[in-house]
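Just one chain follows, in the form predicted on its own, and it is written as structure tokens.
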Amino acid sequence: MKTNLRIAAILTIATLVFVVHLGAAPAAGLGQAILTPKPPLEPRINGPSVYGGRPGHPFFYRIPCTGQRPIDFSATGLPGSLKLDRQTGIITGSTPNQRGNYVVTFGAKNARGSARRSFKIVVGDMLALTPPMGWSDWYTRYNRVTDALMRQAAEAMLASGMADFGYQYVNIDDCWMVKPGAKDPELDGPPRDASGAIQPNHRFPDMRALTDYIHSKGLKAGIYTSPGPLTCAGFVGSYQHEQIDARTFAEWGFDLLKYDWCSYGTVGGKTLEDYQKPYKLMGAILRGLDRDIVFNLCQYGMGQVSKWGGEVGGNSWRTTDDLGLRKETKLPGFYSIGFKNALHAEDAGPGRWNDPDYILIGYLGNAFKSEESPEPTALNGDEQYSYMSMWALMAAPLFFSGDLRMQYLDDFTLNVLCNAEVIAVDQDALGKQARIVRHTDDEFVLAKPLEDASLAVGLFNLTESSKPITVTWRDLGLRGGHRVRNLWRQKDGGTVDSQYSTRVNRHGVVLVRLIPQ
């Protein structure tokens, strides 16, 4: 990533988001095969099985659960400092003061049946024990983001059912602050008050009211800034105001911070120490707050950030440049981003995740136009399945950045985003990123060990026609018979004992779970 390129191109090149690959499609999911079965009417509890929080801090969690509503929720073993709303499944209160593991059993019951699931609250120093999931406005809204649009996004997360599969963060990206020299009066004004606290622009009249609204839906709120004087789009950053900005974000009630390098390159150098300095500073500040704020480092892989991102307090870090700015070659841009991110598997683990950028499917915004003009992705169905499969296998943060409005969020896009068995691979409590088993011009094979001793394997066809792909037990380090579970179709495929072979579509994937017998 060339930082200066991002700053210069942020509002002019961003519409290259997939539109240069095969031309624009008439609709995001038109004519594509929907592989994910509809969730059953009886309750199914989704989301992670483990959750981290710091002692005595505010706690907020909505139990992700599909099934016919109304659902009556329960939580056996819930610490006394926490309270469950049985109708909504929202747990509020404060994390216990005593460090340790608190094992809770969630229950969900409706007219069709019931479900139970274990959930472990780990009280200590580590957050994001599984990769964060949610939505970011950037590739839909760009510099057009407003308070009203963020509220609508929170509502859409519930109405679409995404929240029932574990998507929980509603993140404001760039352009919520004041923009120096802006001609638009909505963006102009004093950037800070008399005490030095940052002020939002006129499109965000009350940040605390906004986060309260998002929280009322059972969701979490994320915010964005830069360690430099300005953000990527030229809005006010946090340079020399890091402490007061972090405190302000906590007072406003935000739960995640994306910290984007951008103009910091104009005030800092290019040594490893320079790359680490602003993130080390903000990481220490966030650890000292009385609120848990997940810390996303966005500095494009400079200085091998995957090796030290966790040491400076990061919970995830971008390993490459922006996916939305990636030009196409023989394959859509997400492949090259994914290939690079996959190289850092050994650096990932609970609370420390490699971040290859957002999931850009469905309908995306157009940065060339001032008005709303969402355009469908040019990725075909097989490519979209490959995209989501690769991100899940790499234990990547799952942040959708397409349009959430129901007239644009079609059934095919939701089928890609909301497959509980695929998401479970990403959210597995073991916290392992898939290793590369094979990477040739024709094939890409990833294998991710899971907590229950099974192995998730993705076989990706990189060629221009369908082809068979085989992976042996020697390749995977397996022995004995294994039951094959096709995760996209949610179907068992029999037992195999020495190798697995299947035909894979052009630019497609077969994602399976190999379960020892």
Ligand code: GAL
Contents of the next structure:
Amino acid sequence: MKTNLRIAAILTIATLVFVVHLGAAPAAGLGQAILTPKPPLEPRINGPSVYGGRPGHPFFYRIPCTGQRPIDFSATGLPGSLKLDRQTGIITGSTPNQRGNYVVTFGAKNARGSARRSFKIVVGDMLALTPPMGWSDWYTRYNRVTDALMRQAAEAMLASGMADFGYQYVNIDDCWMVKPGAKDPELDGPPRDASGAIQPNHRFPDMRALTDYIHSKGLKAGIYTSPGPLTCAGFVGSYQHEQIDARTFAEWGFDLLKYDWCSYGTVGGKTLEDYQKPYKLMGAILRGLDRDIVFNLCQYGMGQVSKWGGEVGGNSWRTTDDLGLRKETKLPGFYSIGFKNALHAEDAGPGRWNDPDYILIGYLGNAFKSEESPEPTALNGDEQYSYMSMWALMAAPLFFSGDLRMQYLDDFTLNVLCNAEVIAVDQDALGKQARIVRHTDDEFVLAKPLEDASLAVGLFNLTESSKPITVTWRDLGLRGGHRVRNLWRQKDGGTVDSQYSTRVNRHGVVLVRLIPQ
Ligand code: GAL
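What I would like now is the form predicted in complex with this ligand, since the data block earlier showed the form predicted on its own; can you produce it?
Then the entire complex follows, led off by the chain already shown.
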């Protein structure tokens, strides 16, 4: 495991190799079929139907909604401590002091039509009742990340329409702090002030102003640190400053913390207790803050983290090492990460999610170049549909980490990221991760029960040519007639009553929702 800087350097080099490998690829969406129809001009309210918050804490939520602007939003049954901006659909205020469920009905109306949707605010101890969604700068910006780039990312999340589908968090990964011994003066400086409070590097002049800006867009802000003395990229970590750092992040206005093991191995042991210790500590500190901060554990799956990540206060935990460093074998790396992550299905549930890492499609950056040099993904269209389908079926946190700028976010990439029916599988309120129905050399089949008693099923073809795949009702535990909804095409098929068969492209997927009749 990554326990010291030498390993961090190797990782960074491996990242470089990976990214250079991508350089030979065609444009991200070139020649690939866009399967999903564009959202209609009339309003469609997206996003989860349940949302958890702690009593009396700051609350804000932007109603994700597609459709022609202007839209007039409404929220019937909104608790008195919350206020809706009817033009933007942004709700601000504080979560009610009284624990319990608050059922709100969202409305959205424009010149073309209207939509309504129920939204339950669950005031209690739990956060992230559905998997968090957003963007992380890591695979685009690496150690080049700045305040200005994060602001641009927030703007792009709105301009691209991603926020209208529920992408919400704008996360700074590694490299916002001071780097001891850095040659670059922008990264140099005192790592902490006289009181011990952590200082951002010169590329982040005012963290509070940055989160204010992100919040003003109705989005949330995420930050990153390590329980070790240094982060994986060699920047200052939170070791022995856990309390003050967590308080600082809350004062700065952050809403999510990724806590990355990195150099912690140099100061801790290797028993299960040692693995748990830093996360238990930070989990308890975060619970005591007067701000909701979603807690993302990143320690690459050590000590079977899925078994205890929730107990130590984690809302999600990486189950494997870095997807971006994964060696490609016969199949692209996301498959093997997905296969591993799928094994932990029973440990996932509302507020506690297995995290198979970011969604690396579109244009991705390069760790070692001092200037931006985005390169298109090497994955073909079918592989990208498989990637997103697998993540949605596994109720994975959905964090895109490719380039968000309009000139790089092509229509194909957006079509993979922004299919409301596919996202609804991920965000389903039941919070079940798909179980593995079949895994052979040739086929992988996942099935995810949904709140409305329907079943989302993904049929993945792992072979080198197109082939038919069949699942029987006995495989799926179903009975009777079911309507087949093709989720990528957003199209109804017929009714079937004992099995479902379909032809699936090489490395591709057919993702359906089987709806009992
Ligand atoms: C890795 C982590 C990556 C990224 C990187 C930053 O350990 O798994 O997701 O955060 O560190 O240096």
